[in-house]
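So this first bit is one chain, no partners, the form predicted on its own, shown in structure tokens.
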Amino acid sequence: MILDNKIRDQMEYTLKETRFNLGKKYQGKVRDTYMTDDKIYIITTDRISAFDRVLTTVPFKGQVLNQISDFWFSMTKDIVKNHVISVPDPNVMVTRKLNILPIEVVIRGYLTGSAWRDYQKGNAVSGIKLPPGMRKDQKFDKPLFTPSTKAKEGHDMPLSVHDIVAQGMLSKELIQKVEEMALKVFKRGQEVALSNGMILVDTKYEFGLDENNEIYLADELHTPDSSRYWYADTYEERFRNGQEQRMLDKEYLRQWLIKERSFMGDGHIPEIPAEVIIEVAKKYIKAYEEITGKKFDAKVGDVLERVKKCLGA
């Protein structure tokens, strides 16, 4: 109940958008990014989207996502350098400017999602032919490296390593290095998640090169928005029984909109009651605590003014 009251009090202070004089601005669905000559300011707002529409803001959501990424960058910096320069505010990450590689790096530990749908159709998964007789949600003997395109519109399309080299997107040496690093980061992610009772199922990474062509891990890392998590304690039983896995619940708002308002992205965005927003916020906070094993520090206050003061913007 204390958390509910904090979330309710924070509703009037959520971070919807920023208009700072920090450099060239790019506004995504969730993040406001400012680019200078040598660095990038990434401000994770409290905006939440579904069906490719920004719907509303959710108290503490930006802080949750930013701090989960910060947690994982710290946990993996011995494996590969990352773009983080500093985290001066719970919603802000200052990063180095990189030449981002033109592929989405996807690592899969289990046969689920789009990989399962491809497998059912008899298709290879990013050029990888899987053995017959596998079941939905089955763990791979070794995680799969399944890169994809970065679609400006529509869906990303799978790519094989052969495709990437043949099309001149990346050299063979570079894609092999990226694969090696991605698999090591994923392994670390699985180990840490499991110690907190979670299974890191699959994830997306972005890599970039600095001016010396050194590889860096960039963007966000192992957040609920970029990764799939299951609860470890019920995996085996549910897998044996052919049941859906218990997962971190990112779909609550989407399902509420479908069932309660018959909204699937078209037309006017319906008003979302405070009780629903509070429930969404609680799920994000729970995700932070279950992924990191840390207590979330929820402080009521004006996020925009705090960030503005922090950055001198």
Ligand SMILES: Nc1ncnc2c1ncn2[C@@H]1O[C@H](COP(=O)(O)OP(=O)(O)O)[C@@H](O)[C@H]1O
Second form
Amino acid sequence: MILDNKIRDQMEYTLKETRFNLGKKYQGKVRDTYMTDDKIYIITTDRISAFDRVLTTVPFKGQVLNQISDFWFSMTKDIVKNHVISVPDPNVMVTRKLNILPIEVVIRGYLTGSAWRDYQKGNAVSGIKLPPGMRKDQKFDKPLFTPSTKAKEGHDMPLSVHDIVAQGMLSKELIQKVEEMALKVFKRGQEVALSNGMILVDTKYEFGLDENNEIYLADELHTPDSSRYWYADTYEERFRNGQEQRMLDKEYLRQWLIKERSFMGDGHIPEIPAEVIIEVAKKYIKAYEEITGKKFDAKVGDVLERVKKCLGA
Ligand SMILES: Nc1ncnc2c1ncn2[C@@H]1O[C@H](COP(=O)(O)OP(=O)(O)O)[C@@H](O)[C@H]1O
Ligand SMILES: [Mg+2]
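Same protein, different form: I have the form predicted on its own, so give me the form predicted together with this ligand.
So here's everything in the complex, that chain up top.
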């Protein structure tokens, strides 16, 4: 496991923000993207967000997320084409620019999170009727496709396949093809994760079309930011006993802020001590190793300088 000192030394070198001359910039909470006519440079910074606000930066977090996506894109490329052109730096993915479909492609293997909340209101999730008497965190016989809107602000709303076609958002053929591909990618994700002792519980995909209307998998893939993971070895027992599942720990900072600083997202962002940030970094690195089954090769030093040089930006 990585030493605390290595993480501490990296704290002054984290990637906060980029200002490159690579194309039209879009700054998300975590990633900076630059669009050219046919390409996108996706730079995963070390920013961390919770309560929909960027709170601070965490050493190696950008590398962890970018490399988890990279891992999954290569593990699934035999199933569906993806947008990756190259990964020239641990924090950078150069991708093909696509027309992103206007829905979030959500796949769920278990009844949990917002699906569980919806189910309790009337035994249905995204217009899919489920049998009565299901329990929280129960596995579905087959994973469910529960698409949602892509909200610019606030929360995504569930959208049934019927509505997507009826509203003319996507043709029936296209949505069926996307569902089929997403389910295959999810199945592969579950198999690979399980071989590393993890359950891929649910995830969100973005698909896009190229100029020939070919379908590609885009955005990020099976990262802790877009997916939920549980530990496989304790699933059954905890489910039987009605206990919360052990999950990959991205809730740590959120919980710390609520408990120790009574911060729930409003007002001034509290100072976060180095020890807490180091703990968060260790959890991300652990997540990388648990998901991929590979050892994390932390790239120390000034990330901004390195990325700038790599992209000639
Ligand atoms: N290959 C691609 N072509 C075009 N747009 C893409 C591609 N991959 C991802 N995107 C888009 O890039 C944007 C990335 O935003 P993101 O960094 O996730 O910020 P946030 O979600 O916080 O607004 C999203 O709108 C996503 O749909
Ligand atoms: Mg996003």
